[in-house]
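Next up is one chain by itself, shown in structure tokens, the form predicted alone.
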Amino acid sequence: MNLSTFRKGGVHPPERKEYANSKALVRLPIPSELVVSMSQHLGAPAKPIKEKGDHVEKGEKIALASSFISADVHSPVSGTIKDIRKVTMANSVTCDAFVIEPDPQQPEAFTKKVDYQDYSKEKLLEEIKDKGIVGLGGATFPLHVKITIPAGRKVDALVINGVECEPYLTADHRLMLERTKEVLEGIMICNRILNPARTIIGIEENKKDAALALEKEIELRSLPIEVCLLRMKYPQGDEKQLINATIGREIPSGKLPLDVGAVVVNVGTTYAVYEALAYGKPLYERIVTVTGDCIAQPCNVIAPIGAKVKNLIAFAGGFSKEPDKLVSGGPMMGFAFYDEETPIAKGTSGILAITDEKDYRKSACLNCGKCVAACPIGLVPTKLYSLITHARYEEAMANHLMDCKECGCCSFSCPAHLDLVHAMKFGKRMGRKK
């Protein structure tokens, strides 16, 4: 079989899905404390319209969207509002964030399928905005404003990330599989909204079953939707790779996927988008893959939005050894934290719980240009790296820092082991500054 990727450099860091991969997807039982956090979303933090006391419902809106790139914030539960305090994310975001205490009896909620065939691309958008839904590969850009099109311009291809080329993470694989149908149908909803002229999903042949169950119901449906296999190759699932691997355009240095005719959306994305339009249901909760050498049972947990990382890794049986680190998200674009009280936000995606193979020793640049080889946007992150800790800031931007997407391919690949990446992240802070 013939296999697509994007062009430019990649790695192929060990997969380790093998962990949570083969079990199905099970619901956390709701703790007795969730901390909901007004920062879910890329932008601006939602501005809270509930106070201190009050009492809230399943779904019941709390915080507004306070600019454009916001996101309205939704209760996962019926309970109290017990505080509202700082609290600090795993991303190292500090924000406000609602305690609530849940009530011992919660309501069946959403369960009622609503007729929105005959909506318009309008007030489908309405809803989308409504419901709070943001992107949930990682990114969490708020979903209206990134399939709202500006007059005069046109979609060519609308693309579906089913990639999770990410190791260890598996939430998307279990979703594809066991919510085929409802994925479906959350992609036909933004194909309506967008009027593509192509919609393609991207899944990497790892996952060769979900891109099965996924053809099968698109034939017996004859949907308008390609299923693109491709070559496992990390980052795949970012939105200039998979653009280029899968219609085979490149996204220019400063522009974005509009500006060559695409949109990305994730597969869990389009689930949500299912939820708020068959069900009425705001993005109030998501499935995290709770994994990791040091976790007793790896699973892929439905979990509400606010739930302590506590909470996910007692669910997931505790720790069968002591970890050395604890991730969100993934070990190559997610954040290292410590405190098991950090609730988890629309975008994590994973709770890893690992041991460190080795102790790396860092060392000179070897000048051996393997990060340059591996490096997806054809970046010099040797050149970047000294450039930035030799404090030259504006030559680093001048060249192309801002195109640097963090994907972790040039320290995967160092053996120096530099912290190239922590680097890049500092670059672009101080290069801002100046």
Contents of the next structure:
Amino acid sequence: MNLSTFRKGGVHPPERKEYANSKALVRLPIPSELVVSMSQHLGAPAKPIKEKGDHVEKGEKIALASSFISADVHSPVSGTIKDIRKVTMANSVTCDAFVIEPDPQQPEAFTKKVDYQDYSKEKLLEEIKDKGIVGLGGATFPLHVKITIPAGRKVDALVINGVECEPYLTADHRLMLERTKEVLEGIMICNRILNPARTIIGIEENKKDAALALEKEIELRSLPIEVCLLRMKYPQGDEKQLINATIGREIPSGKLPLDVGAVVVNVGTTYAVYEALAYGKPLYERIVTVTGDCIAQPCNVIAPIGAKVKNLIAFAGGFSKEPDKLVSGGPMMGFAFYDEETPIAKGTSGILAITDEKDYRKSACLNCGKCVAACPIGLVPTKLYSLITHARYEEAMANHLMDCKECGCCSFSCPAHLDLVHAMKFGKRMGRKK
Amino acid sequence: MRTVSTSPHLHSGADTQRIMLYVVYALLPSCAWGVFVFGLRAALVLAVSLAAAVLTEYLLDLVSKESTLWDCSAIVTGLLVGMNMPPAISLYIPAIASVFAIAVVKWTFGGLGANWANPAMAGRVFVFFSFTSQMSTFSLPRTIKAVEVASQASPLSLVKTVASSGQSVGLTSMQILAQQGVATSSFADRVQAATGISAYNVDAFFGNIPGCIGEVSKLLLILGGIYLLMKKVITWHIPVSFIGSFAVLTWVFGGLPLGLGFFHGEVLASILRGGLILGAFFMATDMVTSPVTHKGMLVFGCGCGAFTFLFRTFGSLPEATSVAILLMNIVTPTIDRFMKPRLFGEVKKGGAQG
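I have the form predicted alone already, so could you send the form predicted in complex with the partner chain?
Below: every chain and molecule of the assembly, starting with the one above.
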């Protein structure tokens, strides 16, 4: 079968999914302390509405969206707010956080089914906003903002992101396998809100079992959803590449999927949408893949937001050997951090404990062009690198530095082992200052 | 030790040193053939150029307080210099070429990655124009039993000399070689008898011709080139556009100097002679001095092919491939400036999006 993929650039990193792709979802026991940050999402941090010493119920709102692009935060447990303090997240962002001590007895909550079938579009959107749902693929963009379509704009394709192209991660894979019906239900809710001509689930071929499970269920219930199996290539899970791979369109520089008539929603997000509407359950937990060659028993764990990395690692049997690196997210775009006290957030798709690749020696740029061939955006990373290292930021911006998504294809391919992504991040920051 | 660094936390394993070693591996079979047909003298030439290149790199490292020997690029340069030498050459010439390549062409411009010309090729061109007669006298390979002569010009320059004397109008290069009494190997004679393929082409393909140590065996060079393609050290763009454009031009115009008219060029014979194959797979593909985009590589390769054809067919010296590549090296920054990749989502003016 000739599978499609995105056309430009891309790389084939080792998959390393075998650590956790056969491990069924398990629930993390409630830790003795949760640290829930106000900055769970892209955009402005939420504003706390509870104080130190307050008792909160499971799923109760503890912070409110503070601007248009922002999202509400809910307590994952019933418990007492012991403190409000600064916390540094895995991506080095420091923000306010609630320190919550869970009650010894946790009530059963959000187990009763709600009938939402006759909800209006507005009501659905309102519920999504109220339940603090953000994109769970990693970017954590508030979902209600994404699927509120401005007047005069039309969506003709809803693309569901089941690609999970980052190596190691298997959270979305397990979700599609084990919660097939629920995921499809969530997709149909998004479908009702957007009313697109086509709804397509993009899945890479290393998750064929999930694709078959979805297809079977779709056929059984004759849902208007297509499953599109994609040829492996990183970064296929990026919105721009996924839209290119599934419906063949290209989003121009600086534009959004909506500008080509498409909206992309991650499968994990659609599951959260389902739970929010069918049970009224806010987004206060997520699936995290705890994996890597240094994890004793890699697993896919349903963890409350605010659980600490050390809780997840202990649950996964601890370290089998001392890791060189802890990474939050996937290995291509994830953030390395060192503090196991760091809490997870809505965007934490994985926790990796890995040994570093063999230490290679850096050389000068050979002008080999591997980074150029790998760049899915059509940049010339080697040129940008040399401009940025010579502090010529404006020239770098004129060479489309801001289009760089930091996907890592260039650094991954570079035989000289140059820190190309690092330079891009730095160059963007310096360029914005001017 | 636990480290924190910017993503990505994975690497493809591509590595400068490994790239250089792959090139060395790809060149070795052809070197071995050169030593086999030209004798130990050829091995000596290779050893001298290799040693001179590595020693120069080492001494310059001392001067600039760097350590660059590990990247193995000096080994590639030294080997290529040696391969581009006639087997019987005085040993100081490859030494000079290697020193020039490493010290002048590479080091003074800032070392590996900053040189504007392929060091080995610039080294060869430097000594070619300094010691032209020694650089154009070639020993016969041991596979050809010729009476009386121990050395002769390469087929390429022989045909050129005869053709420019005007005594051979209307003859193909094969006929000229036969007329001049150029011997062939008994193996090639048998192949010709069995298949009808000219013995001269058979010899040129397998490396039974007088020529530089490392450029005679086209078979082994092509295999080396395929190895580099498989190891993803090079892409097909430069070799294919180089050889392709050369072949087309040769076919259309190559017959003119011999008085054969248009569309009578001898494509196969021309490709198999001289340093074209070595140049197309190993010299023009030098990463440092060729464009970074695939589009740019195609332009670069076509330029190399066109200039090689022009110099070979209409130039007065037999030196064509290396000068052509050198010329295109100069154009490389300009190609890179104008041949940028298409930005994702960018639509050509007036074009519709699919």
